[in-house]
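Here's a solo chain for you in structure tokens, the form predicted on its own.
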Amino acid sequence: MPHAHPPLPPAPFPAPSHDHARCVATALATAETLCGERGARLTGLRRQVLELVWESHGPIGAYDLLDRLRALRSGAAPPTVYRALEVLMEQGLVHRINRLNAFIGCAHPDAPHEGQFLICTRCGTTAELDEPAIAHAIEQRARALGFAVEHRTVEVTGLCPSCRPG
């Protein structure tokens, strides 16, 4: 019987005043539960990397993660961060934002889904969407063109509600 997981932030673009500490704590608790159910290890290092990814709602690059991780673990090196990120991606806990060469915490880690993101060009806040109709439309059109889709990530840039004028 599947376990109920605590919900992650309901709003794609959380208000600046939202309880971010609770948001991060919920993401970490969900990751621990899911890794336990899947037989994956959420080591101390992986947990720290995941926590650093969730520190903001904007994408973060691997070298920025490394700089922050070094404040916690002086011997951290690029392979350390990349290995941790690889496992976190395999477990569906983080996504890679290709356009920015950066990573963001997954808002829906308990179910496989395609990556669809709205990225604010002003503040960097990124909202993850989970719209099956978008994935289906891409798959359907690609198939009609004889194209075999291997991976889909949709990245849309614009202004978030906080940065939009008016």
Given for the second form:
Number of protein chains: 2
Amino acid sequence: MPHAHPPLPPAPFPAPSHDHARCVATALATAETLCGERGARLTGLRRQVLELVWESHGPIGAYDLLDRLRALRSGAAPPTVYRALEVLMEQGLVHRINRLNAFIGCAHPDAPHEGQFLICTRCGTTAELDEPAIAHAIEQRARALGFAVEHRTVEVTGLCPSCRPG
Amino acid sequence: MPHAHPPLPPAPFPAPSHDHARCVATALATAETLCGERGARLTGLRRQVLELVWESHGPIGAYDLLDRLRALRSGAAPPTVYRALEVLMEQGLVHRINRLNAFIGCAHPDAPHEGQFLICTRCGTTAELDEPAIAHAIEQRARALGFAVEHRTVEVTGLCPSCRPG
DNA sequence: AGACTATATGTTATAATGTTTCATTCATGA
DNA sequence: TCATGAATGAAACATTATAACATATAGTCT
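Mind giving me the form predicted in complex with a further copy of the same chain, seeing as the form predicted on its own was just shown?
In what comes next, the whole complex appears, and the chain from above leads the way.
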């Protein structure tokens, strides 16, 4: 059994009608497991924030998260959200989309990585890729210039299969 | 003479000691020419802002620009800078680095394009690439997923040749 | 030139995003 | 149980960006 893949994450662009509650539940369960293995603490607050991030179908801003969090925790303030997000990002459970000043649940949190994102400008649905060809193309050119890569940000906007005409 | 290249822009990572005043002068002259050809108006203000952007060796934030601009125009306010930057970006004379909330002069303003950036985290020097292999790797994967690309953001941090050890 | 028009800039206020600081609470282990 | 460090609460503040409206300037037409 050379390829014992873990259960596959949702397809890059899930059907608009998919059972998103299930995505959320799976993501939370995975997060619990990973944090358990790592000795990281997925506290009530962090779990709530992660759940809110996942409940959004696309990237969601910190202040939108804050609004939603306040329904659960009346005293929530900006640092409440930002601190939780910081930990979640450290654990690779959430990614930041710089272009949008927004956050999204990581589709492949098992191993640390930096995602590559395809962001639909119409419906907001965002697919996370982890495409070696892209990373290699960047790495190769950087190396040729003597540049030692630390972090790669790849954020692509456009129209997802459901939104594009034709 | 099949390849009548325009004068080459500075190498991706210019030596720290290079004559930057010359870079600035060249960039401004090019901007004048391009705007003239296009019927775009490179006003005094826009020219000043473009010059300030170029005078910085790396990406520079809008409020840093504003501080410097105020030495030239006492009444300058945030919109003064942002509006100038907007026009300069429309003309492809300046790029925005989302990761840094900062702006940088475009190295190849002749044709419209989206740059790919290698940003040194130590000295701030930033190289602009326009590497088809990177764009193609992204394009190909997107196409395979049925995603129609509009804009590509590629921002890579790391250490430039002058700053990296060894 | 004079009047008209569109563009550009000045000015003030405000929105949106993100951080610092210090106090308090909570979990954990000696 | 008490000491410790981590997590959260709470208030203020910093940074980045835009909205709205007034004024000025440049280009055009007659």
